[in-house]
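A single chain, nothing else alongside it, follows as structure tokens in the form predicted on its own.
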Amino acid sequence: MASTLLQIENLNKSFGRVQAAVNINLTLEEGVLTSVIGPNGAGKSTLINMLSGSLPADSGRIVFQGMDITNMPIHRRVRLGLSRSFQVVNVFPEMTVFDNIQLPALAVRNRSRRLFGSLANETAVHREVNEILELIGLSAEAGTTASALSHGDERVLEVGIAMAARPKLLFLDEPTAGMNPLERERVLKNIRRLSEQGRTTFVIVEHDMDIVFSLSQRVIVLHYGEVIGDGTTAEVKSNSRVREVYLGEEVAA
């Protein structure tokens, strides 16, 4: 039986008269690759921002591995094992691929980048960075400056950066945005492989239904801040309310 990673209890958030999260109650389990979907304005980003700590909730509770993190700052959530990526590529363009991943790997060890010069013998750090590079398929680009990567490889690198913080739960916000079909397939293959290894549990915010239904074990559907669907891809496809307010004939097809 999968263990509970995150519990969301009666979570609410409003912006003036707009309710972006309405009494959300969810449980995320370890090892279950989950997608969060919904039309624009559904509250997807608001939910992820509250869970990751960049936006305070108006009310409710967030519990991560049995610990109340509702009011915990971002850096403490990251140290506990909860991380995220963003819609916009967020890498250090003038640093090498290796150093982009080494920086958060040092941070979780309470080290600083100013110590890079003295890290020649830091075999544990180097070993971990090389392992992540192998996992995400960028070993051959370790010495390449991040700005020289393709858009798809930059997105892959961003996943590697997030993995370097040793997350137990990782939110990916539209990880294939702006990619061509070949880049998209590569990223999806990597995410699926990383998920199957069980090291990190992934939750993906996504608009592309092909991605959602080919990748996910569980799909959560939001609409105007409310959860209107939650289950397997088959269950969500057959959910009449989901079909009515969001998916429509796209699901039927």
Second form
Amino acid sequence: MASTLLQIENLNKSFGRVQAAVNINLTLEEGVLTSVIGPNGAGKSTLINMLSGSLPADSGRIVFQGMDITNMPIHRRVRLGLSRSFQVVNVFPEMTVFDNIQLPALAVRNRSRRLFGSLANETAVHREVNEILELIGLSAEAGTTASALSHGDERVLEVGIAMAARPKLLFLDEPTAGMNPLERERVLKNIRRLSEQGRTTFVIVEHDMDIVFSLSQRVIVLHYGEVIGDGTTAEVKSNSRVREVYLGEEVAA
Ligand code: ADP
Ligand code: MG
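Alongside the form predicted on its own that was just displayed, please also present the structure of the form predicted together with adenosine-5'-diphosphate.
All chains and molecules follow, beginning with the one already shown.
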């Protein structure tokens, strides 16, 4: 049985008269690859911003692994293992792909330096970086300067960098923005592989419905700040409220 990672209780957020989050109640389980979908302005980014700590909630509670993090600053959430891709991501264009991933991997290890000798530490970090490179499909580019990567590969690298910080829960808000369909499919397949590996639980905002439905184990649908659908692909596809919102277009089988 999967264990609960995050509990969201009665979360609310308004911008003036716009209700961007309306009484959101959700429980996220470990290991379940989840997509958050909804029309533009539905409140997807607002939700992720509140969960990752860049936006305060008006009311409600966020509990991560039993700890109330509702008012916790971003860096402390990151330390607990809750990250959003771009908060931990910094691609250094002049550095190699390998070094870009090694940097956060070392930073994480340094916290436990007392436990590991520095040489053992270095070997372990190298192994870990290589493992991440393999998982994200960039092993062949290990020595390539980041600035020489294609746009798609650069976004893949961003996910790899985020992974190196060993998050337990990682939010990716439109990780495939600006990619062509081929790159998008590759990135999302890699995310699924990473998810199956079990180290990190992913929550993704993605627009391509075909990809969302083929990739996700759970789909949460937002509309005007409200959760109007939540379940497996099949459940969400047959949800009448969801079909209404999408006019039967994207959701149609
Ligand atoms: P999504 O990511 O689903 O497209 P957002 O969460 O970005 O939607 O936005 C939800 C609603 O909140 C929209 O109506 C948007 O205009 C509004 N909104 C988001 N951020 C702000 C902000 N900083 N100031 C004012 N309104 C905002
Ligand atoms: Mg958004």
